[in-house]
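Shown next as structure tokens: one chain only, the form predicted on its own.
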Amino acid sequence: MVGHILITGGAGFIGSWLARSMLARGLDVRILDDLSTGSVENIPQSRKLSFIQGSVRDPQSVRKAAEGAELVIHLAGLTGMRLAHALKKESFQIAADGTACLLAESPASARLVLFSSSAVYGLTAGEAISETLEITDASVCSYDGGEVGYAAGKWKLEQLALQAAESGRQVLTLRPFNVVGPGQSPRYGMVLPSFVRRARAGDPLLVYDLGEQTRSFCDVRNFCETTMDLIDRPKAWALSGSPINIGNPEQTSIRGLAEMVIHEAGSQSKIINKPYAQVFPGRTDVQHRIPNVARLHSLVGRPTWMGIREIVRETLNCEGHPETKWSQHPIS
């Protein structure tokens, strides 16, 4: 592992957890974030961390933040289905232009970890999805409702990553699957924190259609550990930007998740169903999203994933109590 790291989007959910993981190793961390969806409250307090408020699309900000960096972790982007649906063009531009700016303004010697998304797989069926699945512009846009949006932006990020690798940059491209856990905001439609907050308040939990859609939920701490493990593996970098799925292949239905949250919260909340098309007109919901993690296993072995019930319990326990969230994750 290197000693000086830049994390774009480091004030967000995953970025702040990754920053803490890096700081716990005694590494120096710099965060670049415009705080459009991230929060300054997420940024760890440490003498080994510095924060620059700025956009990943602003060359001057990127140049300043990336100066001297040996490793750049790129997470900056719009988060959440509601925001991505409302700001399709902006979502695409942040991913595409932000990645291009980062590649242009970061030191040529810096290794790059670029975060894509499982959204690039489009509207897939029920089988576990492998990185070898053919992806086209049309299949990507099917996720965005036939327009260029969030998924298309992540697909452009991946293409830029491969181009950078071909030109000699060291690039690692990761495709996360539904990362959740303590500290995730419900503000932009993230399902687990939305359910948790509403269950604790006794409010109804909204489930789209019948709730038979399944997702594979990955605890953010497991995710960070696995990401850091990949960064330490020369075999991962030898893939030269070819993507790696990261996620827990265990499936959970959305209705099953809602019922679990209500039970674990001891809540009297009810579940109400609403057609997906009424909330996201023009879009089609992904029925199943399951990662094939054979490539990941070949690189780092089989991670021990936290089960969804334990994730739900910890998320409930930490809701509204940031000191609990961070207490077991000391930093230097």
Ligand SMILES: NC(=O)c1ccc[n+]([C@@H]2O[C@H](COP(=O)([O-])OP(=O)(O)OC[C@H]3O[C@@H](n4cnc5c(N)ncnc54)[C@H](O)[C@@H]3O)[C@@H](O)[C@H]2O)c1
Contents of the next structure:
Amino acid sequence: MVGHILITGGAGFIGSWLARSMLARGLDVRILDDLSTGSVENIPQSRKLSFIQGSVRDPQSVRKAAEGAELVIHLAGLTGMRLAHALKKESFQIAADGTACLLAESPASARLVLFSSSAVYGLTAGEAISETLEITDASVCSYDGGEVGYAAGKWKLEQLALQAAESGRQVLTLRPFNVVGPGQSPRYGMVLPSFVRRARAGDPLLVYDLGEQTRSFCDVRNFCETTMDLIDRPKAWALSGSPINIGNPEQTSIRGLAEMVIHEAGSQSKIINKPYAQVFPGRTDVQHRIPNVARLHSLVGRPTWMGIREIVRETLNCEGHPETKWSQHPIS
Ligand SMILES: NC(=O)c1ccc[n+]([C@@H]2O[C@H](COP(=O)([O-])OP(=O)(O)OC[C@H]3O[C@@H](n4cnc5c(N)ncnc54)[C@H](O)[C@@H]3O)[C@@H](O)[C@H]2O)c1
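Other form of same protein, the form predicted in complex with this ligand, not the form predicted on its own:
Full assembly next; the chain just shown is listed first.
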């Protein structure tokens, strides 16, 4: 590559790991991040990396960061159920307006990797959800309690991606399913780091309802390798913005995860159950969220995913996390 790689949201969890992967390949990286949930402490130190503090909704910041970029990886956004619940409108706007701004202000020659989310599947809880599932505005909004929020923002991002591809941009759209691992903050309601923090402290682990909900967790480093692999495949770019599920299809129940964390931490913590609707009024929890990865496998083969127990152990072994802007918001 001749130009640099721009990573929006690169001071966050996935973005900082992707930056490390890019640097390990000897590539030049630029990060654009407003540090609303991310932190400079997450950003790897390297003379091949530069950081611009600014918002993806600010055309001037985006223009400056994207100038000369060959590849733009767009991760900036609000993540985590607590933020998605407390800041519905902002979650939508950052995804929708941020993506529109990025498309308008980045060089037309720059390839774009856009991060959507499995949240666009709304409350659909089939065995393994395929990209071919029909999605409507109503089904998307069911994720945010029937309102426009995080999921609708990601759905808008996907539509903008398709339009950009139609007008000749090279676009890759990814739908991640529960990425976890070392460095993820517990502050915004991500389940694994929240359990880990509580188990370490000997505090009770809060499980919504009976904990029979299942998720598929994938390790962030496997996730980044798979993303890099997709970026290297012309076949993936040939999809012209059609989304690709990316995640480990192994299912884990939330109760099973809580028990595993307590066991691996050697903790005396107890599990307490609380109705989901009491914690997030007006919302319904997604019962199962498992990706159909046939499309992913057809593009990169079958990735080797780290098992959940190993991920739990590695997450337990990593240190705490810095506090940032949204930590001032009354969400804990
Ligand atoms: N972690 C997951 O399991 C998961 C699953 C599905 C989708 N995603 C998507 O992947 C992306 C990254 O997720 P993450 O887990 O690393 O979250 P994260 O919160 O750790 O990272 C997001 C980063 O975006 C930055 N940011 C937020 N608003 C911004 C703005 N307006 N301008 C510039 N920067 C801004 C934050 O400061 C943060 O550094 C997000 O778009 C998220 O929706 C993540």
